[in-house]
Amino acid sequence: MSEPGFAERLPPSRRVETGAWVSGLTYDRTGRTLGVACGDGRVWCIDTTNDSPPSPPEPAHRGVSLSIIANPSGDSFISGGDDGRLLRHGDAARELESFKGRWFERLAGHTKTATLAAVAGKEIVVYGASGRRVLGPHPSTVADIDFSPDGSRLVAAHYGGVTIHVLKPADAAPRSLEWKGSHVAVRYSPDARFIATGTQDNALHVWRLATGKDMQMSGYPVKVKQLAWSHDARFLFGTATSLFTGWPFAGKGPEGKPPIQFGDEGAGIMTAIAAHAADSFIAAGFDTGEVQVGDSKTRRSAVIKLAGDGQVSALAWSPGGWSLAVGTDQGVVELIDLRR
């Protein structure tokens, strides 16, 4: 990477030092917003158009900020914190809801639908059309979420395997499948087909929901903390592995199939994933500090940061598609401009 003319082929950038491990990314509905979350409790609404230096926020949480989404209702964001507090930022921090001694560390929303769901222990806490309710208590504490493509749907990954709660009608029962171990992360692939968790062995397990059939990904050196689907539901990826590694879903899934894989070996272990909402290309970040773009398609990659700034922790893609964000444990953000 340190090849003469290397970083003059990479693509333009506009960096901020937020000062603290940048837990969480994401852009609002138009993209002229980038909401932050801080391990010191700032919640950073960084607009994209202006190029001037962001003055620094006084902290939203009394602790640190674990998470935060674009509001599936609104403009603004939502965040949530170790404070047991969960906030709705626009020109002004809302509370929307505070649990004593719970963390708000996994949130996720549903444009379409206008629903948001919160974590909040082994509980989830869910705002739609028709009010709040809440979720549960699940066997253990919910460590991820996640909607189903067209909303109805809101998978919970636990210890033992994942619970499926059905959102309309209300008082439909939920659906649970089982596998032994804790399951750290999950998502519904787009097409709605399969449910894929990344487990504490080091592995991902994947549920085939016509008929619940279930099956094992190991071999990863580290446990699996983030997925990511290509947009057409091809590949499934996740974090821990040194290249992109995709299992092929289209057909008769991946049984008896190896995974595709390509990317730069040298890059270290990955540690944050997204997919590009619309087309074939897959974003990783290492702990090196090094970020790629792969594409499922050519299985090529190219090189957009080098290595430095300390472990990608957060990624978010632009609504566009055309802006990646990056977030470091050192405390710095970067907005990459891919048009070119």
Contents of the next structure:
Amino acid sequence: MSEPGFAERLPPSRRVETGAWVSGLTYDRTGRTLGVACGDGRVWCIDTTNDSPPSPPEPAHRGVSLSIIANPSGDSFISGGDDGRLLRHGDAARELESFKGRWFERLAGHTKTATLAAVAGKEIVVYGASGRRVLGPHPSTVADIDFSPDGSRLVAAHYGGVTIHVLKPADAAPRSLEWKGSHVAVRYSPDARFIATGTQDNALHVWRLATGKDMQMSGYPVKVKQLAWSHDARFLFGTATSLFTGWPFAGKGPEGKPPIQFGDEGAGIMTAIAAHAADSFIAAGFDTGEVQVGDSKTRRSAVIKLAGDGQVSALAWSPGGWSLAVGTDQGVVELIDLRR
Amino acid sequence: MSQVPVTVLTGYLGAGKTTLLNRILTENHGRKYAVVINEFGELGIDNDIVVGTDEEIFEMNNGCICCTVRGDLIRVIGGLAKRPGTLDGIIVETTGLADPGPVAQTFFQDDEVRTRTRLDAIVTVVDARHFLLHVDDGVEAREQAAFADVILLNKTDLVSPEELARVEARLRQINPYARLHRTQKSAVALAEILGRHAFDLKRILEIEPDFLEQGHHHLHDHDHEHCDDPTHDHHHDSHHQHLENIGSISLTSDKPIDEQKFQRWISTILREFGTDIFRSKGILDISGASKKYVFQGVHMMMDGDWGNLWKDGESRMSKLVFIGRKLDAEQLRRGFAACATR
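Can you switch from the form predicted alone and show the form predicted in complex with its partner chain instead?
Okay, now the whole complex, with that chain kicking things off.
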């Protein structure tokens, strides 16, 4: 980082200071607005087409705004808080749910089917074309959820494994995939052949859906809290490492093969990761505040944000994939323009 | 990053935990606490945060009981960390029947929790009137007393002096090392239960300056102040054999300890018997070292470091304490004796 002129070679960026822990951020479906959920209950809607500094909004949630996603069936955003409220933002925020004593930490949206899923303790509330449904209760609090690429299924990670819910037809029985221990993150592979989880045991666990056979990748120094499949489903990346570490899933799968590794050894421990939707790029944020963009094809990476501003807590690609939004636990948001 | 101190509050239902929590929340101390409880009760809430949660006990895939954590606590602490401002402390109340192990382990086992918080002390509230009734019902009452750094022997006004003495003697059989406060209506100075640094190696010597000397008071009919036997635990064996199988063992040595032998021995002991060893603590005179070696552990997890210098004229000696279940005093004594420098 001491290389002279390094900062000058960084892509242009815009900085917004929210003053509170960024628990989640995401672009709306047009890419014109960035939604940021913060530890002080605020939900910022930042106009990306206008560089003037946004003024702080009134807190939307009492306590912490825990999560935010783009509204899968319209404009603006859906946010969840530890006040047990699920809000739809727009000209005025509208309350979708209010669960006393619960919290909304995990949300997922599927745009093509216009379906929203929100975890409320051991249950999941789903809003789709056929109305509101409640899935569960699951064996424990649901730690994470993800839609299958076509939106026909929703997978829930919990203690003891994952449950795959069939959303259509609605009466189909859910499928359980078991692995002892607590599963904290879950992601469908983009080709829908695999489901991967990060576990409390500092490992990744992956099920091959056709056979139900599973595999375990262990040895991470801390638990893997975020997962990212490369857009072509060839590699599975996770946080908790100092280098980009991608397990190869093309062909017969990763059994007996080492992962690909690349990046900068000195960046710190990876705390956030997000894959580009249409290209082989993976964005990674570190506990030092540094952000890199790696390429699973060329196995190279570039620093796009220097260390500082706390640890990276959230990353989001713009819908077109030309901009990356970074949030940190010290409340800094950077919108990095990657067109050059 | 400064770590928020966490106090774990255990005790049977009705022992006085809620009364104590109310004191903490309503007392004019100018600090900001978060309280994690099982249910919303009648709690005074000023500028403090009260979080209700359902206990979720998560075992690891390896099945090791010592790696079992409270999943809900990991989430709650993650949420508290996101709030603006700094907390002066987090107080976790457990249910009356809870095993304190998973709660304590969460603060060592989970990397995020470990980064943001530190376990300060385990405080157990005991109902003087009902303890002797509960103590043999199940293991919970004994485990809660065994894990404690601080015991509030509460409701002392509701029992006779003789009964109180019997309860206290029984508590001391289980855990002779905890600070014990006799209380009525859970009235105790908050400094006695918060900010104890009971798991902080640097502070063990400060908090317990007489650790090397104490530990025999509970043996009412013995006086070993000047015992020259380096392994003078012969009496402990007989003392503990006929007791309940949750109890404590202390080992001492006035011969310097060989560091490598000790490390090998203690890691073997904790690996093999960690499930049954709730707490361990020690100060060692390591051969050739000018500083005291201090260590403490919860089940299999152990933490050790060099502490203060031995002072001029201070008699150098070593002492280990184990609190747990089915402890084999003779085996531990022999193993520790073999760690002495020859």
